[in-house]
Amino acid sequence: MERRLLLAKELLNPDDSVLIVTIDEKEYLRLGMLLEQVFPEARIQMITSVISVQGSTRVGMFSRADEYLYFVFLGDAEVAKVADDMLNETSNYSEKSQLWFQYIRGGKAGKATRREDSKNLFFPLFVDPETGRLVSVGDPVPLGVSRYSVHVPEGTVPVWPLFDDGGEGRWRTGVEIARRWHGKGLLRLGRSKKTESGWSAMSVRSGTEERIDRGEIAVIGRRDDGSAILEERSGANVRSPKTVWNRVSHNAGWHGTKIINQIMPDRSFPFPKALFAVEDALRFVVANKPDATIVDFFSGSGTTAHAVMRLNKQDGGRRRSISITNNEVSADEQKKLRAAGLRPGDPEWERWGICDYITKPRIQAAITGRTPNGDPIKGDYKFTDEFPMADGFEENVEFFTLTYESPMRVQSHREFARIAPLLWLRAGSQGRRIEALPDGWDVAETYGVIDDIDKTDAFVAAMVANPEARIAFIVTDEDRFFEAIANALPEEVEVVRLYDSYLRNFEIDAMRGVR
């Protein structure tokens, strides 16, 4: 634990940035104690959740419920003001501060869901694909006229109000209010998988519309559909969550061992964390820091990258998850793989690896809404933001292999591909990924890469013809080389010198610091 928080704390912005570390009653004193040690100068919380109502049976002694998470503060990080206290269900989280809902009435056919139950309730709403825009809303349809009879208008698909199986169903609100509410983009569309159009409605409910006309909560932007951006506002009904958390939503049976089984129906993993108290542990310190960066250097089954995505789509965020974990086989597979005279490193063995059996499926499934087998996921996220877990997100994902490379070979560009993903990892994980250099120089969307000092003019031309370059990897072991393309680019971009500084830089060395 010692080396892991140390490789932390070379991470950790010291001017704002939080770590949290989540431990049992076993070693929580001795974990306490080392995180004093490590960040003498970080302001230190622990925090005491419930995990588990049905306790973990500990024999001869009380039934273990919760466990302990220690928020490691640096520099002006913070808490951020949330609807929610964590404590007491008067002020559940899941009811007071969740704006968005799913519009159909009901997720399946029931007492009063069908459009027989309320006639005038059963109407469409008119999108554009290509934009998701919200067009219009449709007249209600009168039963026994078909839905297929309605006039489109041109350049528009129609959604209805149907349940999965294609049952006709009905809006929560009439005509009027869907209209009033498209008016002030309350009403939003999203693509999904599981509809017969492809598309499903979120609103608000009144409730909401009535706390926005009374300034507690703020229209702060809006989305490219047109959609509002909404926004509790500071004392309006916020307060900071206090140390103690106690809700459904963070019950690691149900909503991470049960999560991951309708991901993954065919795999197991023991003690998942609950996504949904992952997200929540997640929104207090980056709730206000859309563009964060989330690592997770030991990230299991992938909850924290899972939590990350749910978090950039209530917001329509940009943060970054991080996840490292090895390929660890478990103990009980590993005796089985030996009696099969299978060693580690063999196609067969690293198959039933964490990572590869685990992490890389769930984090793959999560984004498509597709299980490993190709089905899609069944159920529905709950909480904060209820949608079908088939919808997936829009995310994307790099998957590398970290190996163990000769500096010597890197040097002479033998083995350029092998640190080609830590340069487009540097330079923010966005466009293309320079893969080699046959020219002697590359620039991609947000970086260039070049090792031909020959070519500089072309290398400086294409980097100032690209204004979103902005970083510059120069390969040479000549001072003035390396100044003279640094001082020809233009001011704004960042310069790094490969390789006889980066490689240094960048280098893990998990015993630096220990005394």
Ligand SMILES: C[S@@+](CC[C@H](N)C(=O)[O-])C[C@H]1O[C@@H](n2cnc3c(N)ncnc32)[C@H](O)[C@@H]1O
Second form
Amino acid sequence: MERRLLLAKELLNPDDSVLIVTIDEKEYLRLGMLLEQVFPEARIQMITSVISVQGSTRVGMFSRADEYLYFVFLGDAEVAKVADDMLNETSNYSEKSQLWFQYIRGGKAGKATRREDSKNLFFPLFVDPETGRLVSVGDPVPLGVSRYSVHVPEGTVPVWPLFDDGGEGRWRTGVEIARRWHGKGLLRLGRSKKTESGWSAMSVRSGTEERIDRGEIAVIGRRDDGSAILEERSGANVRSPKTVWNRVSHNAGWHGTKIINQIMPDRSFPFPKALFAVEDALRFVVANKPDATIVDFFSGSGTTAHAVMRLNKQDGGRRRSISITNNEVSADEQKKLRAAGLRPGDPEWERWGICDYITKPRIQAAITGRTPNGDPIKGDYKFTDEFPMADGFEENVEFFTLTYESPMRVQSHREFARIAPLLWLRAGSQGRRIEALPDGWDVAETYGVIDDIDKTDAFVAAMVANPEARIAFIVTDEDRFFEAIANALPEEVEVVRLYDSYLRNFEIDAMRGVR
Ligand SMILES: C[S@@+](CC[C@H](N)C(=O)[O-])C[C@H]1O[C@@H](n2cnc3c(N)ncnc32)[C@H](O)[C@@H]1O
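Okay, that one was the form predicted alone. Can I see the form predicted together with the named molecule too?
Let's see the whole complex now, leading with the same chain.
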């Protein structure tokens, strides 16, 4: 554990960051001591978290219902107040603290939810399919008039209150309220893989609008689609979280194992964390940091990445998560594979490893809303918000395989393809990735790379023409070449020399070579 913590310390920002470590009853004492030793300047707290009220029997001892989370606060980092104090029943996340709801009345055709039950509540929302922005709210369509006869403004698609089976339902409010909420950013659209239009509508409730007017809920920003990002500010709904967490939503069986089963019906993972427990733990430290980077270097089933997607969806954040795992095959599985004559490294062996069999497909399925077999995921997320798991998330993901490379080969520029993802990550993980340099140089959205001195003019011109390109990687052994290009580039461009100095940047533990 000490080696991992020392590495973690190198990754943490001493001015403002938090390390969260979960641990069970066997090792929490040792871990606590180690944390004090490795992070003497930090503020450390331990949370007791109930993860199974059923308890796990210990003969002659207390039945174990909890595990522990250490929070290590560095610099200015602090705990955000949210709508649940994690302990008292009266403060549980509930319909009371939920801010966004499906705008369609009821999920299914049923009592008072159909179009014909309320004649003024069937009207179209016109959305710009490029941006997801709600452009306008159409007029109610009288009963008996087909929705297909309605004029659709150019550049928009209509979103109607339709049930999953295509039946016509109704919205929760009349058109006046819809238009007012539209004006205030309190009615918005999200991509949905389940609906006919590809969109589903969400809104606040009238009580929320009143609380915004009273200042109890703040509009802290706008999403790209113009809708309001809301945050509880005061009143009965904001509390200091306690050091004991007792929440049904943190039950590892119901909200860890079961979610994995829903996402990947034929695959299992031993002891995943409850998705909502990880989400809560992260919310306390990144609620007010919409651009945070969250690293989980023992990511297992990928719960952390999934929780970050949920947080981003809730507040329009752009948090990034980096999940790292090995590709180990479970002991039982290993026995079977060995008996079949297979060895580690064989493709037939590696495909059963945690990364290839669980972590990657889980993250992919969470985003696409589809199981590895391509079926829509069954069931809904039911927590601070409620929506079908099949809706997925508007997130991007890239998968990389970490390999061992010879520093000599890298230094002599014979492994560019292996280094390429690192450069892209270093430049902000956005836009196209430069995979090879057939022309001696290339400039993508956020960075450029050059290895041919004769192409300097073209490279510099392309960098100047692209103000978003903030980093230039220059592959050279010659100081003169490096300086000449560096001087010709705009001042704002960060110039990084490959490979001589750059190899050192990625070196965490020199004893183990460059990874
Ligand atoms: C206890 S699990 C994490 C569970 C995770 N929190 C979840 O909800 O699924 C620990 C994971 O770390 C991975 N692991 C073990 N040694 C590793 C190493 N040296 N580097 C990266 N991952 C490793 C294992 O494959 C295992 O899946």
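Numbering follows the first chain given and starts at 1. What we label the rigid core is the largest C-alpha set whose atoms superpose within 1.5 Å from one form to the other. No experiment lies behind these values; they were computed from the predicted model shown.
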Exercise. Can a Cα shift of no less than 2 Å be assigned to S330 between the two forms, given superposition on the rigid core?
Worked result: no
Exercise. Rigid core fitted, then: does Q54 show a CA shift of 2 angstroms or greater between the two forms?
Worked result: no
